[in-house]
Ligand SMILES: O=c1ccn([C@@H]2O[C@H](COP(=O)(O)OP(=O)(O)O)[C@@H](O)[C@H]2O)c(=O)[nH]1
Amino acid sequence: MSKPAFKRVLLKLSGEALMGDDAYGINRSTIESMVADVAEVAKLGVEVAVVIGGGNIFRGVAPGAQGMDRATADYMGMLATVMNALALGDAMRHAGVTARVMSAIGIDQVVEPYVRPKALQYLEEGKVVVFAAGTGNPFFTTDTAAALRGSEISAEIVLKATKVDGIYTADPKKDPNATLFHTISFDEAIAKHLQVMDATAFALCRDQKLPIKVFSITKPGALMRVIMGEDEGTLVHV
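Take the sequence just shown and give its structure alone, in the form predicted on its own.
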């Protein structure tokens, strides 16, 4: 078998991805299949860190947060990501993967705080590290947290797992003529107004020369193909 293309990666999972076909919350079979994909990659010796969103439970910009102070709503969103991170860590344990959940906000009885040297140590020991609570600050998305943590741990690439298998010229659900980009530069993506991540996250990755791979987490074997450096999804590069 050929060698993985990456030694250390940052996987960004959206909270919505955990819902599967449900309207809300965490779908057990969905989280189990995701964790099986991650376990397969970790067994190759690839160091995996995960940043998880919270949109399946609560998001600061959702209709349910209307009339609420934005900072308060964002803190609620961070707590939602902690719930997801605990579920993910637990599912990994059941799959025989050693995972450590680290939170950007202090909830000491539930989860250990994020400390960079400790996170690096866990990764070097072959544990999967799940980063919860985003950046720990309101007004910053979990995409920005992925860019930030990816930079902090010196990940070689940010893997943005979505429901579509890459970046298209238009929404493939609405436009049958939409075509897939196999690679695209940061500047080109900005010029074309392609929503890969929010602007803050995108700018951080560009400035740190941290490439982003957008792929579908629901497509069987896609994560493994990305890790092996095969042509899967869209690569955003400097």
Contents of the next structure:
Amino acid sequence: MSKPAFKRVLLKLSGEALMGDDAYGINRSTIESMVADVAEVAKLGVEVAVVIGGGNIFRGVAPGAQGMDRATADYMGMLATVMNALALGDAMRHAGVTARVMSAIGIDQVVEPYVRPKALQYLEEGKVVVFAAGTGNPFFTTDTAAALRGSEISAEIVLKATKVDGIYTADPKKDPNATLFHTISFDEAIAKHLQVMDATAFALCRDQKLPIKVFSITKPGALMRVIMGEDEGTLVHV
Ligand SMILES: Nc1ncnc2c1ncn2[C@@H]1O[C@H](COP(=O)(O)OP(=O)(O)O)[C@@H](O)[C@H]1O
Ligand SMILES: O=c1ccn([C@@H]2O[C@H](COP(=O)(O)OP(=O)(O)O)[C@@H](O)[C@H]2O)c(=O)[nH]1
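Could you present the same protein in the form predicted in complex with this ligand, rather than the form predicted on its own shown above?
Every component of the complex follows; first up is the chain already shown.
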């Protein structure tokens, strides 16, 4: 059997992907199938760190956050990612995967704080590390947290698992004529204002020469194909 293309990866799971077909929150069968995919990859000996979003919970409460201070609303968003991280860690335990959740904001009774050497130790021990609370700072996104943590742990690639199967010339949910890129450079992705990831995340990955692969979270076997270096999704390169 061929070998995985990567030793250590940073997987970004969007919060909205956890909803499945529900309107908000966490869909049990969706989270279970995601965890099964991660378990399969971890069994190959690939070190996996996960950054989880919060859109599935946070966008549900967002109307109530209207008119709120941006920073306060962002802290609410970060807390939503902590809930998702706890659910993900728990689902991993049920699937027989040892996972550790680490939070970028102090919430010690609930999850351990993010400490970089400790995260590296867990990864070396073959544990899946789930990074909660994004970067810990308002005005950022969990995509930027993925770029940041990916750089910090020297991941070889950021894998962005999302609702679309790659980067298109325009948002495929709005433009039926949009076509898929197999590869695209960071400069082109930023210049074209492709909304699939924010410019801060793209710029950080570009500066760190950390490639990104965007692929579908719902397509069966897609994560494994990405890990094996097969043709899947869109590669963003320097
Ligand atoms: N050029 C594009 N190519 C692909 N997806 C795009 C593009 N522009 C916007 N999108 C949207 O970006 C989304 C992926 O971002 P993601 O971070 O997973 O979602 P969110 O953070 O909004 O939950 C897709 O659902 C897609 O509709
Ligand atoms: O470093 C971060 C990461 C996240 N957030 C907040 O948390 C919310 C949820 O994260 P995100 O939108 O990235 O989740 P996703 O779209 O992946 O579900 C964001 O809207 C922000 O309000 C933040 O303030 N700082």
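Residue numbers count along the first chain shown, from 1. Computed from a prediction, not measured in an experiment: that's the story for all the values here. For the two forms, the rigid core is made up of the largest set of C-alpha atoms that agree within 1.5 Å on superposition.
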property	result
Cα displacement of Ser29 between these two forms reaching 2 Å, rigid core superposed	no
